[in-house]
Amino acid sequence: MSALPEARPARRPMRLADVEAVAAIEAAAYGHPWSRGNFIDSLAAGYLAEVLTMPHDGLLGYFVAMPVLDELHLLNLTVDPAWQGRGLGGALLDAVEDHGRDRGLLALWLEVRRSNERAQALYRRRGFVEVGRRPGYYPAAGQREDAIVMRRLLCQADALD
């Protein structure tokens, strides 16, 4: 007797025809999220960006990331919020970091809220470590909230001699 294959999910390009379902999770996971023309621009200005689907549940992950010279800077990384704690935020920060190394990149750099301690669990697990703060980065209620400027190294250290 053979069993059905499970379905899992499947990366692809984002497409315009994704940026309405992308914004839905944006908006749902955070609150203050990127506008739709925030993905637009980042698609129009040729940025890596790709979008994690499951046949039946339809998008529930994407990633933006933007490279520059030998280096990836990771804009956006968001899971459905129905979609997290099943390893899916690692598996595209994989999708990312591939990425980097493919290109023959040297470093990962990203920015994360000095709330969001589940997001830097996850880096810190990666590989990644504190290298800054940027005061008032991000919007907050009534506020501004401080950005940790996380990096990751994509090749041997000795390369960067």
Ligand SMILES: CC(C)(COP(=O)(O)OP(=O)(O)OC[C@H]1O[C@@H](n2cnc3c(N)ncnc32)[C@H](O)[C@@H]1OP(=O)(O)O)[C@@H](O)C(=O)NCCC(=O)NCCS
Contents of the next structure:
Amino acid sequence: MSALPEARPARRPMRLADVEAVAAIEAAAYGHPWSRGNFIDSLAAGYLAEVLTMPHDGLLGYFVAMPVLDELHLLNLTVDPAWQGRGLGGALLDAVEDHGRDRGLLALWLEVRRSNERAQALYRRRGFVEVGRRPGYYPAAGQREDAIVMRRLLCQADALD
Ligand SMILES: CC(C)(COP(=O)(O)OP(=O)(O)OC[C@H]1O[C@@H](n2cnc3c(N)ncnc32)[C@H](O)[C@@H]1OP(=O)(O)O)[C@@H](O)C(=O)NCCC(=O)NCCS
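Same protein, different condition: the form predicted alone was shown, now please give the form predicted in complex with this ligand.
Full complex below, order starting with the chain above.
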């Protein structure tokens, strides 16, 4: 892993004008990427969506999360493949959790492909635990792939009683 350059990445809300660049990263990062329409719909729905940018380097990563009642569902967390392994995914995940706590939400949920061990390792190290599986949830080459459902509490467990 190489060190980040002097300039620091900055976060800001995702805008419609970002969708082209976001979709390009999405297509590079996933075998079954979200479409432009998925991002446009998320923005129209008012979901929590932010991008990470660097001066001169443009967009490095992003997340989309959907508040549902007193919980937050992480729908998309992606770092440009050229920028992965430098702590940016962890920083984006921290930001999602901070937003959840700031809003007084109780838990952060996500689904991850069973084969995506890298993302699972990140989530487990950040305190997520597996709470279920969805068989055949994701499209995959010639078949379907299970989703692992993970949850991280954002508050004291007794607040859930
Ligand atoms: C998953 C993803 C968001 C992680 O972002 P990232 O910027 O590469 O991750 P980071 O550099 O912050 O590293 C996060 C953790 O993974 C570890 N890690 C980094 N590279 C790794 C690798 N090749 N294999 C396993 N673990 C690795 C780091 O040590 C770090 O652990 P730490 O938080 O305890 O220090 C990014 O790899 C990605 O966009 N992948 C494709 C899209 C995807 O799978 N998204 C998640 C869908 S649920």
